[in-house]
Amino acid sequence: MEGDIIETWLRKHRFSYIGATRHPFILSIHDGSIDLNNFKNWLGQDYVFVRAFVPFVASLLIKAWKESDDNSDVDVILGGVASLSDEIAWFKNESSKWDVALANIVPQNANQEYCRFLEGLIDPDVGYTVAITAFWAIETVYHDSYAHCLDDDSRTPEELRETCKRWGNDDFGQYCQSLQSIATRRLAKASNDVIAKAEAVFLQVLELEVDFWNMSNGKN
């Protein structure tokens, strides 16, 4: 059914989705075996990524303003834009606690690839439906990954629980559901060509997330 395109993708690409949301990096947090040097590596690299994420989300806001058939989309995305300032401040605070010098972080290959992907989505030729699908996928992978680390059976180290709560909390999960609702609505009205492009972007996000986790585990 057209209205269930994203749910269809999640079933169709279940193996890839699990690979991104239950990666060994995430599982090592969940079971308490994580090498904290890997966490510090992730912290520095993700700070670089978030700074590249800001112009992408800003461009998405403009695409929504120009192309959306529902004014409330702008309000939802604006909430994401507003939260990024707080997120960058959080990274700076965390880095000081972990002695990670953010000014000296050099983006590794997987991070550079992900940032180039985001830059490509800013292009005016990339339509709103494809861009909002990418935004939903990026945010949802983080929520589902870190929410797993808050499960009742998790042994997440206490010093990492704040990080997990930042993306694994219920409010962020509801935000991801709001993004999914927007993307689902747009895809239901999209041409087959746009749907194919959006699915390709979804799969690319999953691949880039796996590469980013691999990098965080020191495999880049």
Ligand SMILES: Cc1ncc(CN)c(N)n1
Contents of the next structure:
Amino acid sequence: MEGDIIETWLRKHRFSYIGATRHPFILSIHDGSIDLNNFKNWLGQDYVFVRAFVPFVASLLIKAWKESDDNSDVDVILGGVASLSDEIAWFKNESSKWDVALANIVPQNANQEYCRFLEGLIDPDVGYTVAITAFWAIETVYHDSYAHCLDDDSRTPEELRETCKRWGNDDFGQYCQSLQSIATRRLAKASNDVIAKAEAVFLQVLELEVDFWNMSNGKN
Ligand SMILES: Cc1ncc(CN)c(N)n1
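Alongside the form predicted on its own that was just displayed, please also present the structure of the form predicted together with this ligand.
Shown next: the complete complex, the earlier chain at its head.
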């Protein structure tokens, strides 16, 4: 049925989606058993990731401006750029609280691979529909993961609640819904070839997110 492509994917790939959003790292925050060294590893690596995420989102803004049939897409993505500016300031502040030296972070393999993936999406040959699908998936995995750590039955340590709220809060959830609406609208009008590419990108994001969470134990 028109408009339901993303919902169909979420059902079809639910095990992969759950793997990315209920990773042991997230579950350990949720049940309070997290090793804080893992959190610090994640914090440093994610700062590097977010810096690489900015040019990707900027390229998406250009694609939206050139290719979108709806002006409000640019406004939604611009909101994303603005929140990334806050996010970078938050990482700087948070890292000093946790004694994580951001200047010395060496990006691990999984992070490098994710950043290369983002760089590939910047290519002008990658169309707006595929790129907005990736953006929706990347933001939604974080929202869904961290919102879980704020559930009523969670035992998330107090000192990690602010981190969870950053991505798990309702406004961020609304923003992810707006991205989903844009992607759904675009996919409803896309060719089979574009839909297949967007689905492959969605699955790649889920795998890259799992590898990214895996890095938190500092072993890869
Ligand atoms: C790896 C990763 N994925 C998603 C997000 C959310 N912007 C993030 N900060 N880092």
